[in-house]
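Given as C-alpha cells, the chain that follows is alone and in the form predicted on its own.
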Amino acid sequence: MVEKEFIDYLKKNYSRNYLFFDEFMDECLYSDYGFFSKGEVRSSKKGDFLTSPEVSDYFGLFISNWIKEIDNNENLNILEIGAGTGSLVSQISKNLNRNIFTTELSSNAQKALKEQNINYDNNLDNHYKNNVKIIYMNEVLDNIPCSIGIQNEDKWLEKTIEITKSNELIYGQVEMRKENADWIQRYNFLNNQNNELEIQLNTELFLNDLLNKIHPEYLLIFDYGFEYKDRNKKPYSSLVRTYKEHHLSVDPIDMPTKTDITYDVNFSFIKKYFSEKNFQCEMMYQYEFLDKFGFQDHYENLQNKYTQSNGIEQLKIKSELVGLEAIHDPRGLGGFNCIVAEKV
C-alpha cells in the first residue's frame, strides 16, 4: 500500500502529474521516507539483502591482495564508495593495517558506521585533497536511479509513474528527454531487441564526478549485470526489481519507500566508458577474480583444518567453507560481474 504522505510528498515537490522513472527511484530509496533511510542497515541479516563482505570476511581479503599487487609501496591513499554496513571497510582495514576512507549516502548506514568509529564523508572534493588513488565498490551502481526506456518503432519514450486523482500510482508513457536519447545514441543502444532499456545517465554523471573529482588511478567495482550482447538471454521484458526481506518483491509502484528497487548493471557501458576515459579496462566475473588473488589456496587450507578438527572448531571452519563457496559460486555471487579499471 501506498502511504498517503508519501503522496504529498511527491505532489509538494513536483509541478507535473508524473514523475520519470529514475526521479522515483530516487525519492523512493534516499529521500527523508526513502527505503534505506528507515530500519535496520539494509544489507545485512536484520536487513533485506545480503552482499558479499557480509556472506564471507574473506572477500575483504582479495580485494587487500588485489590492492596490495598495485601498491607495493602501500603509499597510495584507498577510497571505498558506499561502505554500508562497515563489513568490508574493515576487512580490508584489518588485512592491510591501514586507514582507508569511505563515503556513504544512506543514512541508516551513516549511524552504523559512527557506532564502529568508521568515518566517512561524501565531499568528493575532500578525497581529492586526501590524494585518493585507489577507489573500489560492492553492489553500488545497481541502486543509482535508472530511467527507463521503451523503443515504439524508430520512436524512443520513458517510463513514468503517474500520480491518479485518487492517488494510486500508475505506469505512464513520455516523450524521451534528449539527455537520455542521447546516451542511448552515444553508447550504441540503439536496437532494444524488444526490451526495456535501463539509461544509465546518472551512473555515468556519478562516475564522472568520481574521476573529475577525486583524479583515481585505479577503480574496482562489483555489481550484477550483463553484457549488452547477451541481453536476450534474460527472460525478463524489464530488469527492474525489488528486494525485501532477502526476497525478491513486488512492483516497484506497488510498495514505494517499502522495498529496494534495483537493477542489473550495463557492464558493456561501464567498459566503453572506462576506456574512453583512457583506462586499461579488464572485464571478469566474481568468481574469476577471487581464482586471480588466492581463492583456492585460502579454500584448500580451511579444507585441511576441517579434515584435522573436531566440534566448535570444526563448525567454525565449516561456516567459513560454506562463505567462501557462497561468494565464488558462479551461479550466484560468484557470476557478479567485475571491472578493473587502471588509469593508462
Ligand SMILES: C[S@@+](CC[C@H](N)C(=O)[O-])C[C@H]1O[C@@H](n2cnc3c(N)ncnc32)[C@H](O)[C@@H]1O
Contents of the next structure:
Amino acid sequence: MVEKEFIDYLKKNYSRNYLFFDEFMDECLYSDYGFFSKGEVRSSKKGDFLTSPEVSDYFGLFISNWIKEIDNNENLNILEIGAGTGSLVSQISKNLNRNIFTTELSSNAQKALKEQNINYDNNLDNHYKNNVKIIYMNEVLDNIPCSIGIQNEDKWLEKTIEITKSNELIYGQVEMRKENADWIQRYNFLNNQNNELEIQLNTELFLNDLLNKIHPEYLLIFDYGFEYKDRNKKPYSSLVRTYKEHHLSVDPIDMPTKTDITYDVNFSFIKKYFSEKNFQCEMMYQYEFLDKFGFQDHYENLQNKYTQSNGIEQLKIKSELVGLEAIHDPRGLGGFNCIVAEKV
Ligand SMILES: C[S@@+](CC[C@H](N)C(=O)[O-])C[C@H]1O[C@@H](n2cnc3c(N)ncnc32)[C@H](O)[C@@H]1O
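What would the structure be for the form predicted together with the ligand, given that what you showed me was the form predicted on its own?
Everything in the complex follows now, all chains and molecules, and the chain you saw is the first one.
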C-alpha cells in the first residue's frame, strides 16, 4: 500500500502528474518522508544493508595506509562524503590520529554522527576553507538519484512515475530531457541492446560541485558497478534495484520510501569524467586496493595471533578474520570497483 501522505506530498510539489525517475528516487530517499530520513541508520546491522566499514573494523586501516602514502607530511586535510553511521571516519581518524571532515545527507545518519560528536557539514564551500585536499567515499554514488533512458529505435525516451487518479503509482514514458540526451552523447553510451540506461547526470553535477568548490587533489571512490563494455553481459534490463532489511526487495514503485533504491554505478563514466578533468585515474577492484595497501600482511598477522590465542580472545580474532575475508572476497564486497584519482 502506497502511503497516502507521501502521494499527497508529491501531488502538492509537482505541477505535472508524473515525476522523472531521478525526482522520484530523490523524494523516496531524501525527502522528509524518505527512506534515509526515518528509522535506524540504514547502513547498519539494525538497518537494511551492510557496507565494508560495517562488516570489518579494518576497512579504514587500508584507506589510512593510502592516505599515509599520499600525504606523509600530514598537511592535506581529509573529507569523507556520506559518512553513514560514522564507522569508517572513526576507523580512519583513530588510525591516523587526525581529524576528518564529513558530509551526510540522511537525517537519521546525521543524528547518529552527532551522538558520537562527529561533525558533518554539507556546505562544500566550508571544506575549501578547511583546506580539504583528500576526499573519499564508500557506497555513495549508487544512492545519487539517476534518470532512466529507454531507447526506441533512434529516439530516446525517459522513464517516469505517474500518479493515477486513484493515487496508484505506475510507470510511464515521455520524451527525454535534453540534458540527459546530452549526457548520453557526451559519454557515448549508445549501444544498449534493449536495456534501460541509468543516466548519471546528477552524479556528474555532484562531482562538479566537489571539484569546483573544494579543489581536491586526491579522490578515492568505492562502489558496486560495472564497465560499460561489459554492460550487455549482465542478464538484467535494468540495474536499478531495492534493498530492505538486508534483502533484495520489491520494484521501486511498490513500496515508495520503504526501501533503499540503488543501482550499479557506471565506472566507465566515472573514469572518463576524471580523465577529462585532468585527473590521473586508476581503476581496480576493492580487493586489489586492499592488497596494495597492506591486506595480506595484516591478515597473516591476525592468523598468527589466532593460532596463539584461545577462549574469548580467539573468538574475537576469528570474527575479525571473517570480516576481513568478507571485504576482500572478489565475489562479494571485494569485487566492488574502486577509483583512485589524482590531480595532475
Ligand atoms: C549506502 S550509504 C553508505 C554509508 C557509508 N558511506 C558506509 O560506507 O557505510 C550511502 C550514504 O550516502 C549518503 N549520501 C548520498 N548522497 C549524498 C550526498 N550528495 N552528500 C552526502 N551524503 C550523501 C546517504 O545519505 C547515505 O547515508
